[in-house]
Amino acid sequence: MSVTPADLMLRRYAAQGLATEAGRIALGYFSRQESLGVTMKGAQDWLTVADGAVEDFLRARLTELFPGDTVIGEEGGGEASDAVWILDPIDGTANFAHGDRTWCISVGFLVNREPTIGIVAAPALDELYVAQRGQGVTLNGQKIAVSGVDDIGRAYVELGWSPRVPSQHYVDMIGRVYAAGGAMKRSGSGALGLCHVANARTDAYAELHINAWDIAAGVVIAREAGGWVSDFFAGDGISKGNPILCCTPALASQLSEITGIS
């Protein structure tokens, strides 16, 4: 499929506005914790009323504006196509449900399986990341870039955890990062994990399995900030997920060996 530069610009501006509006919807729920209607989809897999409300809003607006595009959302599913939006209405739902501000709305757009537009809104932190392939990335309108750290002994690494992978694999990876001299954190949002590499708050993010809606936007944001990102969308990445490694380029080789992600 061919999408013109004007088509992409229109989609980027539309997604930016929609993510901002969706952020206001989500904040309305977040400020009233009793309204969240928290349930569990599985072990440590949280769901709130806000997840559905935000996704329904984004899905309806994107379908109305771009009827030739398809939409995949964490809650409502969907089908991939040559022009597909991939949504996570609340990434970091456990944080959201517990009153922690580390959560976001992730809106990614792929053209011919290539991550092309990435919008991440973190309204509780008053942050909006906007990226388009080949056009750079901004945080609240200001350009951002990865740290450029080239020494694992100075690296601050975030490791995501997934119940879809045996916990011992995660524990072993933590041990290898520490043994190599790196420091580690976990914040509970894969989308923000990639954004934090992009704005140099961390030097790397890795997770042994993550779903496409968690990182479709973050991949564009990190790459446009100068980051190295593994080929997440290889194979069945869109439908079944994959491992992800995102880091400053000078750390890519060593972290690929440490995490087993290439």
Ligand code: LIP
The other form holds:
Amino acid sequence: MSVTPADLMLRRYAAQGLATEAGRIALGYFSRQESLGVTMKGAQDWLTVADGAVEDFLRARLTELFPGDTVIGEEGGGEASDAVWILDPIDGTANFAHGDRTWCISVGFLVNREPTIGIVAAPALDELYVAQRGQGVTLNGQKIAVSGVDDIGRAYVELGWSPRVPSQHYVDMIGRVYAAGGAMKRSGSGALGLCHVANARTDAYAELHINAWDIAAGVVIAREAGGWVSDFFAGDGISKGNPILCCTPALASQLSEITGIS
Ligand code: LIP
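Switching conditions: you have the form predicted on its own, so give me the form predicted in complex with this ligand.
Now the complete complex, all chains and molecules, led by this one.
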């Protein structure tokens, strides 16, 4: 599929506006915790009524504006195509359900399987990340860039976890990072995890299995900030998920060896 620069700019501005509006909808729920209707999709896999409401809003608006594109969402699924939107209505739902402000709305757009537009709105943190392939990345309108850290002994590494992977594999990975001299954290949102590499709040993000909706936008944001990101969309990444490693270019080979993700 060929898209013109004008097509992409139109989609970027539309997605930015829709993610901001979706943020207002989500904040409405977040500020009324008793209205969240929290349930579990599985072990440690949280769901609230806000996830469905935000996804329905984004899906309806994107389909109306770009009828030729397809939409994949965490809650409602969807078909991949050469022009596909990939949505996570609330990334960091466990945080959202516990009143913790570390959550966001993630809107990614892929052309011919190439992550091309990435918008991450974190309304409770008053942050909006906007990126387009080859056009740079901003946080609240200001350019951002990854850190220059090249030594694992100084690296601040975020390691994502989910019950999709045996806990021992996760614990072993933590042990290898510490053994190499790194320090780790976990914030519970893969999308914000990639954004925090992009603005040098951390130097790396790794997760042994993550879904396309968690990272489709963050991949563009991190790459446009000068970050190295593993080839998540290889194979069935878009439908089955994959491991992900995102870091400063200088840390890539050390961390690929430590995490086993390349
Ligand atoms: C979350 C991911 C995170 C992962 C969590 C969860 P959700 O997505 O962003 O990286 O570690 O287990 O999958 O469920 O909040 O959209």
